[in-house]
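Single chain ahead, by itself, as structure tokens, in the form predicted alone.
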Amino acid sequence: MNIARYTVVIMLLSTARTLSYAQLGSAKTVRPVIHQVPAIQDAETTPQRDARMHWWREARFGMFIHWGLYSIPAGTWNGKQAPGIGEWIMNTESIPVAQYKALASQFNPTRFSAHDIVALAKSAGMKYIIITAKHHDGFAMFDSKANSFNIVDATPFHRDPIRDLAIECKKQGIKLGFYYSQDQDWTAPGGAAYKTGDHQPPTFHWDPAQNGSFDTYLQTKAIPQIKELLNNYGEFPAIVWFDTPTSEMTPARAAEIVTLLNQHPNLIWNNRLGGGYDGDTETPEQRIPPQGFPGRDWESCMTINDTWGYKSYDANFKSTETLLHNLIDIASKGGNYLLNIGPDSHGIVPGPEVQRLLAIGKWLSVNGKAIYGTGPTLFGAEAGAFSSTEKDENGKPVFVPSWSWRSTTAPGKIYIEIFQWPSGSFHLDTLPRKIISAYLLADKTRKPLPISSSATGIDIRLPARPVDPMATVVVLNTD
């Protein structure tokens, strides 16, 4: 993942087209760009573009998974626990690119099953899966003929785990997406690196073997296993999920990968490209935006601890609640949640992460219709409100959240999930649509609450204790 933020630079047009996406709200004009080669965002039509990403509105939920030769040091070099994320441990500890390489040789997770993590995801509730295909170290965890720095070939392990996650994907009807550093690679020769300690520039590098032309890295590397990733596994990908681009990814290097993406008119990828292109979605990193990205698909990614690839002590697990308190904030904003698992080096995912993700998984077996193919909220105050006196560092004011609801939306019905259980029942002051009735979610009788009208709105009696204290769902029958 990204450790700071970047900019992409694209180029205006005179006139904007306008798009409008059912599941998102309230359209608005899309900044159209000048391409040396035009993805397919450009020319496909707001049905088209509506039909290739429903799916993915309807999933709001997946699992991302950061695996790979990380997980052997688990945050621990020469000794010392590295500061930062797991993944990063070689850019964060300055690793000479031998040393680094020479982790293939004890990489062996024979725990890892494909099965068993296609059956997590669909037991937690989620519809699509992203893998690292290959982070930032350069290191393919799939079977590569394009650089032999890969699972298959540098590993006693001398399996394709990927092929594998596709096979069960397809076997338990969830998406396989790949996560690709196409950018960032700290172990061939001229692949960009992002700045961190005192990593010199031009290139931050920190190793002479790093050294070299990037476009060389581009044309014999990148490309190549773009090739393999998006052609050897069948019906996936579904989604190419792209990461820290740098001024390396110019709009004429971007273009190529491109044309390799227009081949496959059903695909999905994000905004990380660069270039100047947009892709498909927006994508914030451990965080969610206060109000969503209104006429925009996006997509928060987040982690269940503090790190995406796996560290041994790092321990410090949001709870449960919090967890699917922010898949409901999500969803009522029009986004997806993007989940992370960090499996260790044997291949297993810790225990503490697939405990909370059973547990939202049996929290949406009663609720996902509030969940799955909704819409955003039709309110918006609950969600929380900017400080009138507090500046974030840009000068901007802060957004303080509120979590006693939230809302989401499908037709002919408003959901209401109550966090904080109300004292005799619950007020709505604001009705965007008439209210006809009124039940609980999880009441398979869908016996009606009685709804009382004031000139203040209206009351909905609700019984003296949450059907279940984390977030209990309110249904709202509308004309």
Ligand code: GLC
Contents of the next structure:
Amino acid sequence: MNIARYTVVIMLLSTARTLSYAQLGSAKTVRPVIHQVPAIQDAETTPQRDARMHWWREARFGMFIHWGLYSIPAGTWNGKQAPGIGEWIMNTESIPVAQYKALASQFNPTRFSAHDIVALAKSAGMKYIIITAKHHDGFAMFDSKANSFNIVDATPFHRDPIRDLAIECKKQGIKLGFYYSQDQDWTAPGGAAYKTGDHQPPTFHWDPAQNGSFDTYLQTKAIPQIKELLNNYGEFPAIVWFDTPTSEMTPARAAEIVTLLNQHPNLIWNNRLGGGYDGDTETPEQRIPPQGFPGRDWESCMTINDTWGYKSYDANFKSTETLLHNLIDIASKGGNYLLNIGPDSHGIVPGPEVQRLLAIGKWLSVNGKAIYGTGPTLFGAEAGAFSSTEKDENGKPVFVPSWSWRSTTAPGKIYIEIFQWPSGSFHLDTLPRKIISAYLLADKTRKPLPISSSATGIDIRLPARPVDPMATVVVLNTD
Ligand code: GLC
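Would you mind generating the form predicted in complex with alpha-D-glucopyranose now that we have the form predicted alone?
Okay, now the whole complex, with that chain kicking things off.
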């Protein structure tokens, strides 16, 4: 970028603010993104970004942990089952601040084992963990000097599970990230609140104790706690996962947080800070975008049942096959899968969640090469149609893919993950690369599978039965 052009752009915009260099440097004309404080994504080159994102892109699979005071009511309040996701119970049930904060005196999750949770993530084949350090209820699951409403000061547990997890993740070789609700805080005066039920604008609060100045909340709680999380846990966090920005998160306020993030040049953070910052990763929730996000890193986060935070009666656990197919589908589109567990108030991970994660890990122990570090499919957008009945969380028709297989890629390899085993042979009518040979990834002898060519493509002769009925991987050696 020569200075003359830069100066001209500044004059055009007549605002003495930093432009996003990445946008300015690109050949095509782009709408310059104006950040009062340039984020790392604004200034770094593509090779610098590729280096910073490298481990994350290789990882493909992470563990989300939603754990906090909401695991005590566990979806029930005043004897009534509360609809919706468990971690929102304070909002959906309009629980007064004092009543909700009193839950802390009951929180003593002595069955929590950081070792076991990190070992579970590893056994599942997950490469990183993101835990709710502070969710919308404002309760800090870490030792915070900034605010005493935290697990060390306000509960009989008196331990910092985030510190325990940081020690175990370092020991077991897993990256650790922190979810932080920077904007919504339902127990701190001035914290924002998304509307539920009959809560009224402009604050959508339900208890006068919630009223106050957002700036006071930001300056006395959120920013000091973000500093604590960035500086008190050694090499971690590797990721900061912001959530639910509101209009309160203005560019100026967000810029103050970005100044802190910039002090950690290897940090990865998502697109939910607010204030006009896109961060590093798109975060589709409970869905898989049909074409992924070409040109952006992205991560689909999902629950195993229907709630992020523990609900005692939510037994609607997705099948292992569905969860595995989601992982494969997401990888075939170039994304990461952030799959959630919700420990109960004792610190125990629900059995059905453990069982599913171990089963996925078993599959990955045989077929991980088809997922970790792979690139997206070369076969284009898969066939399919938008459902005439199913809607996503935005009320849009859900895309129902019609393929019974997916594909991921690596140098010299095309992986075909077959969900529905064909009888006889597997046919490919488009060949994005020259196919040299084929074998089953689970076959340690790599016995070649017969390949026959025809005018309509190639046919790969398969054994009568799949190696794994959920998904069997055929490897194509390519030029
Ligand atoms: C939504 C929910 C929040 C949850 C998040 C996970 O933003 O508000 O409770 O933590 O999804 O992606």
